[in-house]
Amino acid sequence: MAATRTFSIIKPDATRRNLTGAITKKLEDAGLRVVASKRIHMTRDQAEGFYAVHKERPFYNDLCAFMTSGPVVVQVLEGENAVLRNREVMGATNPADAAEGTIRKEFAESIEANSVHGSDSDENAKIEIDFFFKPEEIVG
């Protein structure tokens, strides 16, 4: 199989306890490469854009507050199978149900603050690298 791509946030809750590095070598044991990668600190613009799919949920005010609280690093991953790699090592989203070795299962403060967000399929990934990256910024 050819290497794909997907996106991957690591959220304010991770980077306030310097959590990039680790995980980061996470994603990079996990057989995925990081292929661009920038520190921001995200827009209340950037963040209601972002999270649009889910403006009318309960949660969205909260998420966007939150996604804004702090710096974030968002990155394109590159590997086989990409974004099934990604989410089997983000682990599932409530980190009382990530198996043991997850992202979300060692680092996750609670299912809100989870510490990452990755793609959830080829085309979201297409569309999420494209809010955050021009082409020349992802170096492969």
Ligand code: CMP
Second form
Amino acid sequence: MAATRTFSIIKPDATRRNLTGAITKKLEDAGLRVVASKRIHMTRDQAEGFYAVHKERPFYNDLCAFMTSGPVVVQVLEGENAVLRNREVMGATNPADAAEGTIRKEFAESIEANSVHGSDSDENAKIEIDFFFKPEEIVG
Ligand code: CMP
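For comparison with the form predicted alone, would you give the structure of this protein in the form predicted in complex with adenosine-3',5'-cyclic-monophosphate?
Let's see the whole complex now, leading with the same chain.
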């Protein structure tokens, strides 16, 4: 089966606790390859645009404030069934519901400060990758 790509963010709660390497190791151990990576401080405009789909949700403002509260690491991950594989290793959005061994079970602080984001479909992966990366920044 051909490799596919997904988009990942290591969130401010994780960069603050110096967990970039530990989280990346879990992604790699799950069979995903980091084919693009950059550490950025998201602007408010970027956070609002990226999470526009959640605009009407009660947590939207807090989420945008949190995502701009410190550095994040945006990544493109490649592997067989990359979206699903990444969602499996991330675990449930709420760490209280996340399975043993998942990133969120091990590292997340709360449903908001949940250490990582991952695309939920191939279609959204492409949109999210294009939001943060130019094609030449992705080296597979
Ligand atoms: P993420 O996968 O990045 O997608 C939306 C984010 O909103 C989610 O992870 C959490 O960081 C945040 N969030 C905060 N509260 C909630 C909630 N009640 N339900 C879902 N997501 C939430």
